[in-house]
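Okay, so here's just one chain, in structure tokens, the form predicted alone.
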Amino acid sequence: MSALKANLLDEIATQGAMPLEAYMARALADPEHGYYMQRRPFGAPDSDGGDFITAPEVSQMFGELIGTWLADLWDRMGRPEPFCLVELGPGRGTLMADILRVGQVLPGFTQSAQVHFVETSPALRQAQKQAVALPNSGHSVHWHDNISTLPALPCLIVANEFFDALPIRQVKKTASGWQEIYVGAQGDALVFEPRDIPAPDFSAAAKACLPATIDDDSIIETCPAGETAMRQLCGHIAQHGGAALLIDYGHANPACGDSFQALEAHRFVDPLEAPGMADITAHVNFPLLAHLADLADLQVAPVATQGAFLESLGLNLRAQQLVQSSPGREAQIQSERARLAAPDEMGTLFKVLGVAHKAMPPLAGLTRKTPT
């Protein structure tokens, strides 16, 4: 049995069952036993340890063609200087070192750039440390807390599986009514619990956002911490300017369904069996991210998915150029290029969202909205 695992039988035993929220924010976070505080998750398949892999890891040419978006995007607005270079739930550091390796073709880029990490994990802050250095630049490296901290310059903002581990909640349609889904205990085992509500009390964004038809037994996912992300990330780049890029896996148009999982050692496990030990994530609510956008009045391009975006901005093309300067590793490269676009793996389930300031230019690779 987890740590963890056996401190929340203890409160439950003593304070009653706990919301899914709740849970899930002690499972990824709590300060001694945590999964982000104490592990480090990253890793292949085949490497000694890691629960999961993200496209920064899967491959060079992911963090190369952001870094070239990200670079591109700068320069088209008009150079700021200097600027804050932000990534949210940065991992290992992997994303943003490619970003900063490519982003030195472009004269200026670098130099100019503040690196700002959004980050809670002692663990991965040193690997991230250790993983990214700003070459030929005297600024530092900074890490926040949260959003809010930022300081007040324009941002250039990429969220690579950020919102996803996000706390939620979970509420439950029935013919008599709303449920709540706890966690309570039955044993030594942790049990989802539904609990009897009234009306839930969605914020009004998230109601805006809700299919037109519920059916009965349908569970609707909310994500109250993501809402307060967005909404700060929204707010800075309204007062201050520059663009936001999130990619994670969900759902590009209104839906219900229960999306609460978790990984260990590159399996789905039981999310309520060892806390603390499994990676716990939910799918990104992308119409809900889009419409806080809308409503702070910032440039908001339709929801793509990863593998459109990635081959819009030259995947193929990197991939062939790769597979011509190193011999011997083709199978391997387009092993890679396909995780990352195929519609059967990353390429259809990962979702793009670009945000931007009014005044920006268009955002590469993905389509302007039509205005209404």
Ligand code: SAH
Given for the second form:
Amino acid sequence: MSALKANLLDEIATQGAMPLEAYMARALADPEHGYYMQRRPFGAPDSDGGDFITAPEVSQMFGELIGTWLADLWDRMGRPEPFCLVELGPGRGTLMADILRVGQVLPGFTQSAQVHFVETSPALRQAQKQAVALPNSGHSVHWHDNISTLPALPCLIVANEFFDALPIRQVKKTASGWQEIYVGAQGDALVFEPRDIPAPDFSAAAKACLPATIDDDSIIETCPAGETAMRQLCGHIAQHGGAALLIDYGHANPACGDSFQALEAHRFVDPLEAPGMADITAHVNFPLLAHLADLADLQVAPVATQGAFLESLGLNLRAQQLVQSSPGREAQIQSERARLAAPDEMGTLFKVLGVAHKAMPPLAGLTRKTPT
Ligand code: SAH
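If the structure you just shared is the form predicted alone, then what does the corresponding form predicted together with the named molecule look like?
The next block holds the full complex; its first chain is the one shown before.
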């Protein structure tokens, strides 16, 4: 039994069941045994192990295309100097390392950048420090526990698989009323425990993004921490300028459903089996993130799929260039491209949301909403 599971069973025995949100927060971020606090989560199944593999770890092409997207936007927005190049939940720091490497093709971009990471895990902060320690790069690097302490400067913000790691609540609609999902215990096992509640206390924004009809026995997921992070992010951009590119797996239209899941060693496992040992995530509610940006008076591009976004930024061309410079790796490079963009891999499940200050130029690869 994982150490955290033993602790949680003790706590439940004395204090009773805990809301799913509290369980997910502990499983991921318990200071001693939380998943991101002690595990080395990322890696391909055939390389250094890990539990899951993210797009920047699949291929350098991902970070290179995002890096050129950012450098181009910085150029078109008038080359602010200094500006904050921000990443939320940077993991091993691979994406930012690729951004900074490719960003050097545009003179002034990395030199004007202050790199800011929003990261809670001390172990991952250490890995990020090593990843971006480029010789003679000139940029400074800072860490934050959350978005609220970013400096008062224009920000270009990127987040890949950050929002899916924030704790969710689950509420169930039944024929006789509403229930909230708690985590309780049966002997040595943690179990889901629905509890009757008077009515769900969704935020007004979350309510506005629910599907038009909700059938009985539907699960509705909300992510209070994700809403807070998005409100802070949008408030910062509205006040100081800039843009954010948010990439995650999730739904582009209002939806119900249970997406609470755990991965360990690249396999789906029971999310209550070994808290602290498996990565636990949930789908991101993109309509709600877009709505929050609208409320903050930002420009909001329609949600795109990762595949369409990367292809429109030149994924195919970049793959061809890499094949030309290393012919023996053609099969590998093409399989990386497919992994990132094919509809049956990450191409459709993963979505991209771009939001920006009203004064910003259009966001490349993301079409503007047609005026209604
Ligand atoms: N973006 C990386 C890693 C994604 S995993 C990649 O694509 O490979 C999620 C990341 O978010 C980890 O770095 C984790 O430590 C961080 N994280 C999770 N919850 C967080 C929170 N509440 N505040 C800040 N960072 C958080």
